[in-house]
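Here you get one chain, nothing else, as structure tokens; it is the form predicted on its own.
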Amino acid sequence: MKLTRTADLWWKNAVVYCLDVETFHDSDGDGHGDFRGLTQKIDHLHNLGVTCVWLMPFFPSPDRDDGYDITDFYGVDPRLGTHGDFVEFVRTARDRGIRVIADLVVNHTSDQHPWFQEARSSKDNPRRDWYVWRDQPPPDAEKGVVFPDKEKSLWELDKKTGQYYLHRFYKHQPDLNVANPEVRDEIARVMGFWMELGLSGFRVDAVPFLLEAPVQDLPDPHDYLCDLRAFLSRRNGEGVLLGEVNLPYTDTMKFFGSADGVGDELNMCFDFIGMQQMYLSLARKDASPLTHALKERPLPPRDCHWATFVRNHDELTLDKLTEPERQEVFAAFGPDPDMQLYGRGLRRRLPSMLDGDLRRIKMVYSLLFALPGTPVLFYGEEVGMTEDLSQEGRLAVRTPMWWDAAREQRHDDDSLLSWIKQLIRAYRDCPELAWGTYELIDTPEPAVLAHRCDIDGGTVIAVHNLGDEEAELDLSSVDGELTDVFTEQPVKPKFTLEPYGCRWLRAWAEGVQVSR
């Protein structure tokens, strides 16, 4: 098989695995995890397949939003480590092959950064207009509140100057003003610092806020992401931006950018859309919604791509189904109020959502893996970790790391740690599903999702069954022999696929060529 891609593009076929610094490992008992600890179980994310790592925000911060209020953009949260605990898990990392990206956190500061502090000293200080600044709030300040159990509107009233700053966020994180030349200056070079440290990228944090907040002065937003695209790829040709956008995919396309058809804004953007049906097929054991996702689904420009998920940090936000649809998923997955969060979300994993059956689990992670995108992971996710719904809001899904379980599932061929694995290898193997056309395939059966993916001669189809019963399935219109991706063996076009079953196969057909 010929292909043709390029280094610059690693991200297109990565594995991508988030983590937070102080909950992954506690290196010396002091309760905290820490850049050592972390460089210590690096073994563990290599012998999984991981090729990425993100990293939640680790800078200097009072942790009232788990690290995302920062302080310093500079720094390193001195409980997390130094600067040069920092460069030796880069550096031991980069060893491994696994690159590393961080989250960029500049829709806002904390209300402790110095930025801020001067900002707030006087509206004549220097900084004044590095936040957004009014007289009065406007009358639809309560309107796009994120946190509505926390905040009734989106600007806070500073007594000291007797204006209001703009908080899309909570009242201790201030909009920073993106319209002002100098604040873009400093992203830059926050952004070249890290880079110059050996970050391969960025996760790019609430995109459409940080966009669209104090635009009142930029002819088109979208210009600025260009810049920061540019800047990026002059400071290093592979790195690569991966954009937080939780909109219609119409909406998110224009995040790609469009420049010659190739995209000159960001590299990847999460498939929201496609998550939230996915959930909501599996609470209807009926691939219905999530092949109508796919098929609505664009394709991204050249150069861009999706990035799938099952879990991450936030709350598993179902914002974008309709209220009836939430409730579906609600009623199968969090009955309980407990288990919902700001009327849109769940703030649980995945094994605790399906009563920790294996099959349904092991199942949903085929899936990630099989369906066109790069696949993203929430540390824990290989060794099944569960919520602690004794926390607040969405801290339930961040406790520390179950190396216990890691410990225990190592050696075990049917664990959830083995399946991953073995998912990850195949996916590396399988260059169609990520560098590849995909199309969705037709069978009788509701519950079946089966999709193909093709390049320069080579196949590879996924079957995946979201129902409890058996499925009966024909694949004789598929040209070639079918071989199973898992076992190597020979395939009959007709089989049938077990409740909760899944079956990645390739076939190989004479004089096709496909490519993007």
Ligand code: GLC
The other form holds:
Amino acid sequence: MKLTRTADLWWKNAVVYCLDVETFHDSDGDGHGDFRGLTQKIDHLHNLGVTCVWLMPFFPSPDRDDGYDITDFYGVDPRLGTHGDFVEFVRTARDRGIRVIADLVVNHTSDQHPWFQEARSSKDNPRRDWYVWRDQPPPDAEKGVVFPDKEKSLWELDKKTGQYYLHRFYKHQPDLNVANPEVRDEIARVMGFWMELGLSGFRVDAVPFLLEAPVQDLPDPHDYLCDLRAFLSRRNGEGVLLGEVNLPYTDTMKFFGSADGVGDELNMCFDFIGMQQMYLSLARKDASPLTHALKERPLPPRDCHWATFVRNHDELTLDKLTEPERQEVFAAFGPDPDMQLYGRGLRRRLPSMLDGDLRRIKMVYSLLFALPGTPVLFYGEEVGMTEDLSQEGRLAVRTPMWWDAAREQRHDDDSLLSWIKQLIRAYRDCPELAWGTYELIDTPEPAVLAHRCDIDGGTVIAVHNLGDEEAELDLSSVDGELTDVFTEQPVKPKFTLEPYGCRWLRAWAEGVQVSR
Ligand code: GLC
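Got the form predicted on its own; could you also share the form predicted in complex with the ligand?
Next comes the full complex, this chain leading.
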């Protein structure tokens, strides 16, 4: 059955917006945001055109990794509200046609989680096997440390029981043992619980690490991801798993799964490679790194999609660039060592990296919505929020939402906020972008990225000038009359694109009935 563009595949043209309840809006003036505050601000998200909110962890936590260290997967951090407040938020969002997903952080728990407290109490505790223990750390214990500024090894000695436990991230985040069927059942129960309270799915944290422990009674760890997805779909047919998988394309592809060409693991994977190549392109003012990435990027299986982003809540990782490429991006966008993190990323937001050049910033967001994939925004991007380097590490980009800027920009037609609203409206109005096939169009201008998206006889062409000089475009090879998507005015096939300029064009081929 060939059903496209249905609500079952709603994520294909979703606009995802990631936020942390704690920094979004404070309803009671106690100094940090809360669910009631978020609910009060739902119309900001609705007016922007957001269709899916991704909540960063809101669970009880000692907050040593900004909530990614959880002590109760079934709870709500009392500083943020209650289950009642959570349900009211989800209901209010749904009332505006906005679905809600949340971080599923089950690679590890906090070391304060009662499960770990029990597990570490003795070697024969029934929870012992919920975590991963060894008498000696393996020889490669120091390889792959994620936070090299704080950790030296993936294994930590538990003095009382004399064994080492695995922690992929900080030592206060012991890894759960998903090889244990009880742990797997518990993870399913957690997902079932929040879906019953209204969630439409999850952003799955650190997926490759979650699957790395050998899952004994399954021949392939991917079978576990398959099980999770099947469980989710049984409970909620439109449920979605959006995975954090930062690997080369061919490795990431495995996480979509593929039974007879239809994905059966993650519905969406973030395009970390495309994101990094985009920054390299911006640094060089040359579209080729991004063009090359888009050519190399495999098509996901049916019913799956890439998720695209300009910024997320972590360091802007450049780990998949070569060392000289990374240094180029550092030199262009974060030369000061204080702007860099873990030797591989930047703790800056886009507007400051581009020296506040609004034309250039607008062009980058146009790219985000025009390129194939589901766009994911990080809160504050819509109003041009910048970082605060006086905050520690990644917290530099997780400061409170700029509501004053949102108020100022709302009625200014030239503001970034108005531009992002227009982009979202156009993106939702051009099914070609989300549902269609895409092709890159060759141009002689190295700074220009041009591509077309087609579906059911409809064609949208987008051109982006990543350079600071005018570029001459000739789209005479495209069939049909061209009109500008935003102004609906006719456009001649030969035109000049201003520095950092962009255009979305619709090609009206004669005699073709466009079904929209
Ligand atoms: C993921 C999150 C990051 C967190 C880490 C540990 O990489 O994106 O913010 O610190 O997992 O949970």
